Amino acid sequence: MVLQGRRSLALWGGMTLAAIARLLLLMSGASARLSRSVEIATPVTSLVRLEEGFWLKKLGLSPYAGSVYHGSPLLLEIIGPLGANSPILFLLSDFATALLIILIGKRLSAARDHYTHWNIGITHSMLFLTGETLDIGEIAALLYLFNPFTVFVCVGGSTSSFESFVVCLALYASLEGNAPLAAFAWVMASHFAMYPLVLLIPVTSRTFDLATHILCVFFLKIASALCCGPDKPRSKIFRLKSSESLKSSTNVQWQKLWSFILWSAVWSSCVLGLCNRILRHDGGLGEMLRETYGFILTVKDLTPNIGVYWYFFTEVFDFYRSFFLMVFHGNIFCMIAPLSICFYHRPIFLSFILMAVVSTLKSYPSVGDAALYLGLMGLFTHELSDFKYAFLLLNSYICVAALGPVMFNLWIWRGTGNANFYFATALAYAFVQTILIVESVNSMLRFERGLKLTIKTTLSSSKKDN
């Protein structure tokens, strides 16, 4: 009881400190500077561009006139009227995301206890830690709130905060088996940024045996949290239930899958209907699709950012532009199938990996994308305990975060550098994220092999004792 009280005090004390830090930065006027930083604000997520789009709308013009704003019309109606009070909304969004991470962490902890104790009769502590176990959700939430990337995105007013919130809401709702809420959050996340479409797999996949349902991996086996619950070890590690129980469980999974598909269609229709109504005098849905999804896919704005698209498509010949656009965007979707086959039984971990891949390869990335997947990474402190190069990667993130603004200033404002200075930082950032993805996957695979060996050893010992 005393330990639980200390944990609660530490959690709420940490959240209070995080709120104070954000409020102090907002009061110091740092938001004006951060809102124009290319590492924080992109053409898709910039609050400055959103405000310009809102004023264009008020003047009777299309919010997409002049290729200034490229976000959702719904964000115009939500954030635009707030004006100077909009930072409070970003602050609330950050803490709502942190609370969702805590809830996701609790579900993961409960799932670990269930699948170890129920299937083989050994406890969570025997497999992961001996003694008192910290709540992984609370650890991950504090890591998310105190991550400098999260703080800067919140203070700078990037709409990445809303994207992170709806992504975490989709993951939590899917863990709870709430198909309407999961579908709503997934549709909204995909509407705001397009790339959360890849989370269809970790949000709804089924856990059928790959040997007999291999085709489902590419079509109907669309992600795992909604239909099978939180992350768990592979089913072949544990003893299976009776065939009758498995059959009834399969029927429930199909019901949840069809329910998710139906609600996704309903929410998509509602969102598109609202957008069409907002833009009924400004080009309608066609204008919105061209200036949002079309803008992201065609990479029309080559403003420098921490990604690699802007430099490459500045240099490439126009004749080859369409080909390389397909190659660059295709890289993201080519990784979905192999990662889903490998981690279909761990939907939250799969979400973390996919979001890291998207952050590395998307056309207009920001540090807000890294803030989200690094927060989700905190949920796997046990599984990634033998993570290699942690110290090197931590220092690399710090160096890239420090050198990015310096190189941009030398190039754009002082004129003593050139584009190669800043692009070298962007390449280093992509390299660091790639190492993080590869080592996270390797660490999880090593953990599962160790888990399988631990379970076999425990079962052998119990048989000998009997």
Contents of the next structure:
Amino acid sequence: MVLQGRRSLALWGGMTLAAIARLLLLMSGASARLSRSVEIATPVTSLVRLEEGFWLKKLGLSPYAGSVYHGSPLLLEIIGPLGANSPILFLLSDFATALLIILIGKRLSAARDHYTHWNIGITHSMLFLTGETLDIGEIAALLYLFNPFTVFVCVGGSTSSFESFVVCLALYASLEGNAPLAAFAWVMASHFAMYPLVLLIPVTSRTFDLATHILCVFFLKIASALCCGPDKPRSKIFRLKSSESLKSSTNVQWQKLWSFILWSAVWSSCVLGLCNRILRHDGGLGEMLRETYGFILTVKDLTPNIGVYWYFFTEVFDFYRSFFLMVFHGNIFCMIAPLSICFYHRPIFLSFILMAVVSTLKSYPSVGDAALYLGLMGLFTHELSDFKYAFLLLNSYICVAALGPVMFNLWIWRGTGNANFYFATALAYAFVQTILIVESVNSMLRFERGLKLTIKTTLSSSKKDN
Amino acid sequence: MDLPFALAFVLLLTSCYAIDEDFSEELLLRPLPDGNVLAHFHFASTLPPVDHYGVHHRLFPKAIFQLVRKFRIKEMELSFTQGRWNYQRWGVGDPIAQLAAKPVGVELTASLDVPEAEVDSTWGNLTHALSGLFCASINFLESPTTFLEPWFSWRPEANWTGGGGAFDAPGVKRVVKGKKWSKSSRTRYGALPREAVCTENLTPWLKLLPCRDKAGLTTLLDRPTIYSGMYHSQRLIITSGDFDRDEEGTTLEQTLTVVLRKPAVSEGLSSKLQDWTLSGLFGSKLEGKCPLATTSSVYLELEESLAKHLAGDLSKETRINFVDNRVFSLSSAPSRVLASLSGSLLLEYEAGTHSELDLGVTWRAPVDWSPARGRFYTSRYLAGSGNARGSIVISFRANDGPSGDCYSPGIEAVEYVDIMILQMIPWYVRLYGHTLQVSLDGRNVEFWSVVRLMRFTPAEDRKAPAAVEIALRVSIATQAVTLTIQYDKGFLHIDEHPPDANRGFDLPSAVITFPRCRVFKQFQSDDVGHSHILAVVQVVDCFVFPSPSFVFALLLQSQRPMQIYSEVSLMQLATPDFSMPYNVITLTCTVLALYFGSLLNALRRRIGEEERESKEGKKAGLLSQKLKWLRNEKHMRVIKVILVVIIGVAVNHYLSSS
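Next block, the form predicted together with its partner chain, ref. the form predicted on its own:
To see the whole picture, the full complex is given below, headed by that same chain.
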């Protein structure tokens, strides 16, 4: 009871503090400064550009006229009329995201609970931190809310906090096995920012009921690995034993997948139809796709940001441009397959890794992208407990976050530095994120190896007993 | 215009042009209040219609004729300018200032009589032709990022009837959008503020004159002198009639305006005013005229406020001794004196009658006079610091002097001033239209309460410049009008930066028109005669002063509202490091390789027991058997040969198909 009380106090107190911090920053007028900073507002998510697009639309021109606005026409209709009130919207969306993260965490813990019930040597302490006061979801939510990146993005106002919300909604709905909602959120997220398209595999793999599924698949894999082992009779028994509970879940998967595909088709046609209606007097859908997805893929705007594309495409020779565009984007998409093969049974982790990959390699990244995956990382506090270089990484993040604006200031405002200084921090940021991704993958694989070993020894010892 | 009058007018025109080709040369000298001297050379050639005259010419330059016929030029104006016209010291809103003041660099305007779809391509060809003709990089104007199509603010008198016109018409869309306004869509306007002007542009310009620089007024054009002046603007204006009816012929006007520095002699009476002579200014006296010119005159213009110093009364009856009076003395006596209705004086010298003309002014008393003034002084500047963003400010400051009001025909009581702004902004300056703001006398006002008409065509990255046209109407009592718009500076690819990138980028001037203010000076019509310069000077609104003589035809062409140009602004853009491409490519690719390699490595690495397991589990499958077959060296060689052949065929096919 006391634990429960302390827990809710920590959660709600933390949430209130996070809200107060945001409100204070909003009232101090920091948003005007933050909303124009390149770390927060990219050409795709900038609120100033959205305002301009809305103004152009009011004038009767296409919102995409002038290569200024590159977001969705739906956002234009939602955020445009709000004008100066939009920070409230971002505040709400931040807290909704946090709430969704809490719910995702609940589902994850429930799933873990489920697999301690199987008598294969996995104990509670192997999956949960001992003596933890907060649920992993709550840790992750607080991590998300208190991350300075999130706070600045929320206060500065950029549509990326909206994107985070929709992505989390997609993850949560797919955990719930709610195919229509998952499809809706996935379609919306992809519509807003294109890159959430890569979340297709994690989202669909979780339209199946997670509690009985994801970890079952994991065990199935282990079981099949054990099949080839020396201990044949026993493993057959194990397979028989496990397949009873597996059957029910594996059978319904396809149905859910089809329903997801169907619903995504429905929602995408809805979204496209709506956009077409909004843009019917202007360029229509063709122009929208050219100015959103096309703009993201061709990297036409060379405004500095925390990614590496802008300087690369500023400097690279024109005739290599399309080649490198393909290489860079290929790097994001060609990693989907290997990651999915390795982590298809861990969809949330897979989406965390994919989001980190996207944030490293997307054409117009902002700290908002980092805020989301750093928040989701909290869901794996236990799995990633033997994460190496944590101290180094944390400090690198802080250094890069501090040095970036300084270098930008020196280059752009004071004219004493030059572009190379700023690019160096962007490069360091990409490097730091790469280490984070690789090390997360490594420690997750280590964790699974440990689990596997435990199961194996339990099984062999039970065989000996026989 | 009623029918008989129009008929008479057409008859006049035909009778006037059917005669012969005509060439005239004129020079107008004007002492400026700050002691400098303005010299305005004006050469005009007229060509009768082809139907009457044929295509073989005596005087008219063939190059221009071919240009006009080929590109069907109705109107074209090309100017090469160096230096900035100082509106405050040299005058605003007087006809010569109107002609002389041009934005720095090259400016080209053309109305082409071709189908609307072909205008852009014809414009492109025209810029190339002109580029070859004048040894300048006018061909840069072909790129769609450097020119625009003005909708309503260029030559508003063509689109806006009479006094009020479109301003007052009910239901005029406040925002002009898309193709709804297509009246002037055959006109293109382009400017190259960066273009340097030099003698190589002057020589081909002089070649168009029948006497070149061998005789007549052009002998004064000593290159070092005119290029060391404070301001230099050389223009070419082509006007031609309707191509289908072909009744008006073609007129070519070539003007050269220079503001020459005051001679550095310190003997004058006031420190400001210096005595000068033609030979002192240009280094030589004027000897004779161009024998091919019908008119060859030199004028000395005394502005109203200077002329007032001469005598109280300037009516024709009182005889003033212009050669020697209490203010100045002249080296030679004028053959004619013309007084405009507003009070300024023109002393005319026939170049042909004097064997040697060395006109000079010697000041006798310190006089102070002010140049012509418009209603507003205009300036444009960039606000903000740093290379990220800023705002463009166009400000109008009311002239505090007495002659502040402009003449507005057709309107008895003028309660307001109309201002039209045409501004072309290159694409790398990302304008935010929603930040447009107008303030009157320092107070922000509601935008649409002042703006009567606006056209906002946003820029397209690397494709088109932003075009902003705004028509404002403010009350006559307004002292200051400020228009602000914010922008973000773009970031360019290294190849898009000019060679001296850190100098910055020039934003073309804003063209500001006061559609209700007509610039004019009226003389007695019989004084004007054949003079083209007077015809230009006398810009009269025909509806108010119908003039009976044939000169009226010339006047009609040059009827213009007051138009001024803002300064060219220099904008710095953040530059990348130009020496870095290889470093950036290698460093970025290193990080990518690191990401790719280490992530893939982490995913596929097996350790200890796992490795053994996977080896044991891996029975020799079909695939690995095939791979073994491949490992055979002989087989490998065969496969390599086949591969090379396939690649070769594919490349060959690709090359031949493309």
